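The form predicted on its own is given below as one chain in structure tokens.
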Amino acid sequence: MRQVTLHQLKVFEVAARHSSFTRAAEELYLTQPTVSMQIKQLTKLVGLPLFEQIGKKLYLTEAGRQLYATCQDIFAHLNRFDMTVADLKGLKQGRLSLAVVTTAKYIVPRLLGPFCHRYPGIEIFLEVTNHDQIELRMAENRDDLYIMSQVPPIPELDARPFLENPLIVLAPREHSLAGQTRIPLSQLANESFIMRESGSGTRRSVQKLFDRAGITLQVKMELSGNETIKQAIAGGLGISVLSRHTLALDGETHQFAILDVEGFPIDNQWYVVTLKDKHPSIVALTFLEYLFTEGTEIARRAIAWSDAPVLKPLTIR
């Protein structure tokens, strides 16, 4: 192992990580021919099979898991003390990996902008998806930080709320209940909604809200993507619950109507979500100090919650 090379760690890692040499090729910018020669001069070098592969599929045999787990470590590590030098050269430089819900798409880019040009240093990673991926990401150690507006029920994590995420009715501008007030939540049951994908954290607080109200809802249709959902709405094809900051965006298209449901918004707020053993980076500590110093009121303007468009004036509660 002493011959092992870092480059070939960091290949098997990719490969490791997305079960595919051909994933790993393009991450990594080489030939999958580049990326079988590397994995099998480490297997050669460790002694035992990395990987078996069991039809289409590929695997990590016990040796390959054992590898895994050393290679995030080393990496790691490796992180952490580029960082450590960065900041004792009085810089601030580094990785910072975040991932995200969906919905947080629209507010963590407007948070990132600022804190980029402030460190141009810093590198950062941003991945974006859905809940039930999120926390399989917190399973592996992959990310600094966690964006989202449902925090599992886990002791390990740390949860720290910065932002109002309100869930609202959104329907055509043109919907037959456009305009009324009070509507009895009762009275969506007879409207074609469309419903976000499961693992979904916005689906899981709708859900939530109908099964303890007793409603069976009538979904015509399940779509991944708040923009997606919208589209589909525009086109009236339905009515669905999205976030209020997926509206930021539409500045004066007046596409749509928030519509005034008993029980809406539902309350929702943004947590910054950190795994509570895991030492903290010098750039994940910046962020956090940014994040509720002048983040969070940045993230408020840029909004720009009267801008959005509605029929009528949202109270946020």
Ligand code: PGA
Second form
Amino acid sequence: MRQVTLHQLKVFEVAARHSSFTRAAEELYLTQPTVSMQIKQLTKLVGLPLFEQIGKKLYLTEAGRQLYATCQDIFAHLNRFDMTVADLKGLKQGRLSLAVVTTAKYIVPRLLGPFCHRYPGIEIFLEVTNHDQIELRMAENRDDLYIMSQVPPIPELDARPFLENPLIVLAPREHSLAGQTRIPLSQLANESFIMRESGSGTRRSVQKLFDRAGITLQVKMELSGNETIKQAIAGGLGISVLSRHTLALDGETHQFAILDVEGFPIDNQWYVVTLKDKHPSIVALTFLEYLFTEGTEIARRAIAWSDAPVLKPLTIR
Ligand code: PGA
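Now that you have shown the form predicted on its own, what about the form predicted in complex with this ligand?
Following is the full complex, with the preceding chain placed first.
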């Protein structure tokens, strides 16, 4: 193994992560034969097959899985070393990997803007996905930190509340219930409801509320992502429950009404979550400090609740 090169390990790590030589070639800007050749040489050095092909799919062998875990350790250590050297030189430099739930995508880029201007040497990787995908990424230790509402109740995680994330009932502006007050929850059972995809934390919160009340919703359609649902609401296809943050962007709020329904807003919070056993990089520590000092204030200014088309003042219960 001492003759193995870092380049070979990098090629292997990317191929193993994608379970595909073609996608590894794309990510690394190499040709597919180059990737195959690197893996072939690495396999020879290891002395055992690293991949096996079953049908059209590529799987890691036991040796491949062990090598993949080793590669992740090696690259994590090298990254940390890079950052330590940069820090010793008085620079904040390195890669920061964040994974956030879809509801947080309206705020996190606005937080990253000022942070990136202050630390131009920090390279950001931002994954926006739903709750279940975030849990998978946590299990694989893929990122420096996570932002989500429903933190899995396991002792390996550190979670700090960051910002409120109220869930509201959103309808087209002309909806017959718009402007009414104290609408009973049961009335939503008569409405066409648009539900987030399974794996969404928002969906889980909605289901919990209605299950507790013993109300069955008429789910007219299931759509992935908040933006698609907003378009469906604006198009008159139904109503839905979304994060209040989905209305954060300027200029698009006039099409919707927030319904004043009993039990709403659902009073969720976002948490910044890290893995307890993960040694945070200098860059991650710098970002965490920024988040909990200036970040919250920047986020609060960005959300500007008062711009939204609330037919009565929104009270966060
Ligand atoms: P999600 O977000 O619906 O995109 O999974 C839920 C959350 O805010 O944690």
